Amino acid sequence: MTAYDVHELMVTRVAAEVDEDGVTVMGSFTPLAYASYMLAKLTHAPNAYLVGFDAVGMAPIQLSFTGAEAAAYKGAVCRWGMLTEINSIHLSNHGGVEAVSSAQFDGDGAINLSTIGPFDKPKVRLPGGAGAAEVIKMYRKMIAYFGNHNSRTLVDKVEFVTGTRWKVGAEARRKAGLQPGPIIVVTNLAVLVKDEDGEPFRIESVHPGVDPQMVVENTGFALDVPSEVPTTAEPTEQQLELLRNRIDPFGTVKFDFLSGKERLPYLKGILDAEWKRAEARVR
């Protein structure tokens, strides 16, 4: 087995949730989510329908801070306006998968992308949820990912509810006219799953080298810990080759795992590398 980084394992786990016959919406350019969708499209789900940057029916693209949007449109079947996309996918119950991340996430599956501290005088004003509230409530699966599994992010109760799943159990969702499906959380330590109202998240798997107790100690809400917790499947040689050479040769996914201070020089390095490649192609 080739050595791999935890972000590569997380990409392959999120990719596993993309279905062959489903609609996957990519939202804003979030590298880990985009890499996951491209990996699924290039492996087990070639017929998955991708929608991103208002591009509908996208072909697989290479991750790039400067070129991803243009590549999405170039390989798409058509382009919709935002209103058409919202009405046709978000609000018509056709979305299958769209992975989200947030500043806070709690044991009910609520996310906070709005504010930390009192709303009128917050400690931190966050970017807001955009379409995240509709995505996590109405899509068939709610998938959240976090590069740093800790009790400051995975909290007992979020300080502001930007969005929530509302109904979790399959039967309750069907009665409400919603697609049945679980909440799946993928972190740098483990995979957590919730598929019934009133029940806690359970540890589905822990990553290689991680003890379940470490997951419990770093989670701010109660967890169901099975007597035997399996290990998360590791990336295959094929998956790693696709990720490193075709999908993400500039290492953009690592951006999701850096601190604020580390991001600026890392981003500059990626942009410099992309510019050098563009110059070489022009020559």
Second form
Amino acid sequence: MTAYDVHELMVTRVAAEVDEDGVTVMGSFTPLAYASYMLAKLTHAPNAYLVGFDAVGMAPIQLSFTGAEAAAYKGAVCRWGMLTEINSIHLSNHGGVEAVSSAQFDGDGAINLSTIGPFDKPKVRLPGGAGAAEVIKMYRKMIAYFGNHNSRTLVDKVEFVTGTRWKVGAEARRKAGLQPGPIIVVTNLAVLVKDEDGEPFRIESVHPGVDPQMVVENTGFALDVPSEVPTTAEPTEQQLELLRNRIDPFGTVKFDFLSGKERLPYLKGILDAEWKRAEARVR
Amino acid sequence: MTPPPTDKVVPLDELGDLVADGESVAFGGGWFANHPMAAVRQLIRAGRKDIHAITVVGSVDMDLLAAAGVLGHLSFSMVTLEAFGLAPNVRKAIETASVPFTEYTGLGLLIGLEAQGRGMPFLPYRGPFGSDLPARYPEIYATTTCPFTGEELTAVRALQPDVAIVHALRCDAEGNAQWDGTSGPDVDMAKAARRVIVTCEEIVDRSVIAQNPHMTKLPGYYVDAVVEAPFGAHPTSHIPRYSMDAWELMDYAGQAGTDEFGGYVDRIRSESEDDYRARVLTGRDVVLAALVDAAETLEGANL
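Same protein, different form: I have the form predicted alone, so give me the form predicted together with its partner chain.
Shown next: the complete complex, the earlier chain at its head.
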């Protein structure tokens, strides 16, 4: 077994949810989500239908901070704009698997990307949710991922609901004109699942070496803990090879897992490598 | 005899005269892609103030406007410097309550523009049910019902910016504008606005546009002014010409929250756009173009 980092296990677990049913729109370059979709496309779901930026039906791409957007257009079969994507994918119920992250997330499947503190005069003004307010409700599967599983992020109730899954159970979702499908939370400790309204998230699996009690202690909302909690599947040699050598050779996914001081030097290192590769073509 | 084509070409250094203080301006692009940055810089140089900026997913464009004191109001669904962090000057403006703001849901903002673009006072859709945002803005969001089934729907009010500014790949003098990469919200902003300014990488003859008419996303009858601005989205990207300038953005993010940042803004104020390009892009322009060429797709592995 090759040693691996937890962000690699998170990528393989999110990738496992990606299938060939429906369309996924990725907005800006979010490395973990992008890596998961690319891994799925290179393995079990080659026909997963992806939109990146305005590139519709894109080919799998190599990840980089400066090249992801350009790469998305290179193998794409169509170009749309934001409003066409909204009307043709989100609102017409073609959305497949949506992966999001947020500053706060709660046991109802609500996200906060708006504010910490009062809305009109916040302590921290967060970026805003872009389309997430509507989209996490519309998609068949909602995946929320968090690199640092703690009770400040996974809270009992978010301070402000930017958006929410709204209806969770299959029947309630069908009645509301939505595609049935679960909420799946993938963190650095565990996988949590919710597929009924009025029921708590349950621990689907813990990552190797993690005790279910540790997950409970680090989660701000109630959890259903089954008597036997399975261990999350580890990345295979083939998955690690694809991730490290083909999908993400610059190491963009790891960036989001670094703490304050490490981040800037690491980012500079990646950008330096991206610059050198491009510069070699023109010098 | 065919009349001569309408000439809407305006030099960049006159762009500031096309927008009045206090007007609402929708800025195109999204994320680190294709924001009309040359126009942003020119509005700063022109000393515009009290501008109500509208963005779907803003980044360095909104942060720079906030830093330069141009904003009177900010309407957005997201503003972020992504890998480089939260947008420090937008944060400061909102956290100190010095700039009033409207936080839209992303689809709500675009559907508001769509409504205006097709002459409707509002449009209904399956909205952000459960979100706390609509109740904050009863003048924008309301609940309505389907007249046929009684289904509860969200109504979003039409949004008409005074001006839309978008950046295209190329455009002719009549305003027929083409894109080959990310156009984001540009076309829908233009259709909703009272007046439209297209900045572009290059102004071309109408015959060049007519060679690839399928690339024209905005026909000229919407457009009031055409401004040539090479590298006009820099430091954001304009695919397929150049990638985002992550180095300039890193530099920006490093300074933007500090007391010395006034110097960064003052320098933009005091130089022309030609000076800006000479200062920032000399030797770097070819690498930003090469980053687009170097970007790779992956052949299917599916082992």
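Everything numeric in this text was worked out from a predicted model, so none of it was measured. We call the rigid core the largest set of C-alpha positions that still match within 1.5 Å between the two forms. Numbering follows the first chain given and starts at 1.
With a cut-off of 2 Å and the rigid core superposed, residue 262 has a Cα displacement that reaches or exceeds the cut-off between the two forms.
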